[in-house]
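Just one chain is shown here, as structure tokens, and it is the form predicted alone.
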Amino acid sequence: MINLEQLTSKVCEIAIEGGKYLASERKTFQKDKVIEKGSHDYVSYVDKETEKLLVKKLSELLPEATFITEEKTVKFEEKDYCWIIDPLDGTTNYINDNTPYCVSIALSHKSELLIGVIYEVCRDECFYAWKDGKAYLNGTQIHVSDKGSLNQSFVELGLPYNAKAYKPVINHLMDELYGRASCIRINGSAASDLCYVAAGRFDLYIEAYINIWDFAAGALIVQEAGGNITNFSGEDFMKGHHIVASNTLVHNEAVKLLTPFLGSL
């Protein structure tokens, strides 16, 4: 029987180690070593080397687990336990010496999320949660906000790489929320956005065309902090590639905004 609290503590250490490597490499980072793997979707040796470090350390923790990783430095195998890794969430921020960027690690068992750990490098903040164990930031329990309407909300909107398909959605959201919500921000890191919802810094986060390694760890942290996370239709966020994360109180309002686009994403 796995002790999730103890395992989470060890995963935090590994995430922080990966983050320290990112911070060290950032000091001498050279943009000419960046590869564009998709339209405005970048990768560098830093992503890959960080991923290799994480895979090695996590393999030692739980040898029976397989991996789903963004940079695919390790082959996926069908196993009950699975580590879901984004070695550098916020790559474009990192390349341009901007903030935030994170290391994100989740553990699932037969598709059920058990552990979520995200280390936000720039603020030296480690967010973490384990199933039925609450959510924490650097040892202190965190909870979502208590804002009761979109009119009061501090909203985070993601801008995915699939600009052509998502442009009608983001234009609609900006039209509906700009001047109505308390404030709107775009950070460039899905992992940190989810953590900020969990910590009550944001009340709502919406994004589409993102992958499981972008949101798995953060999703559990939001849930354990008392928040809600679904897809655009208000159903299981693990089905699909679009998510709405909130403090729960504004969730239904937010999902209603997305109703016109349910068949097009």
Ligand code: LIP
Contents of the next structure:
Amino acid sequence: MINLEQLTSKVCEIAIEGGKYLASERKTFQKDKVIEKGSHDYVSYVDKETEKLLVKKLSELLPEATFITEEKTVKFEEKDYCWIIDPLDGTTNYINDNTPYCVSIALSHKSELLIGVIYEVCRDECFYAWKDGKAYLNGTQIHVSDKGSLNQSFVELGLPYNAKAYKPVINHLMDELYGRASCIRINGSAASDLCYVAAGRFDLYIEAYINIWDFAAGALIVQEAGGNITNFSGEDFMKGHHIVASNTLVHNEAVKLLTPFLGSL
Ligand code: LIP
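Alright, leaving the form predicted alone aside, put up the form predicted in complex with the named molecule.
Everything in the complex follows now, all chains and molecules, and the chain you saw is the first one.
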């Protein structure tokens, strides 16, 4: 029987080690090292080397687990335990020396999330949670906010790479929320967006066309901090790509905003 609290603590050490490598490479990072793997979707040796480091350390920690990783440096095999890794979430921020960017690591067992660890490099913040163990930031328990309505909410929106398909949605959200919500931000790192909901910094975060390595760790951290995370229909998010994460209190209001797009995304 795995002790999730102890395992989480070791995963935090590994995520921080990955983050320290990202920070040290950033000092000399050159934009000519960047490759465009999809439209405006970038990667460099830094993402790949960080991923290899994480895979090596996590394999030693739990040899029976397989991997789903953004940069595909390791082959996925069908197994019960699975590490889900984004070695550098917020790549465009990193490339442009902007903040935030993170290492994101989740562990699942038969699709159930057991551990979520996100290390945000720029603020030296390690967010983590394990199933039924609550959520923490650098050793202190965190909780979602208590804002009761969208009118009071500090809202984070994402701009996924799939701009053509998402433009009608983001335009609609801007139209509905700009001037109504307390304020809107677009920070450029799905993993940290979820952590900020968990820590009560943001009250709501909405994004579509993101992948399991972007949201798996953050999803558990949000849930263990008392928040809610669903797809755009208010249902299970795990198999999809569209995410609404909130402090729970504003969730229904937020999901209602998305009803014009159900079935078309
Ligand atoms: C990115 C996110 C970003 C989101 C993009 C993408 P990457 O991950 O974190 O916030 O808008 O769709 O998923 O490419 O930096 O790992």
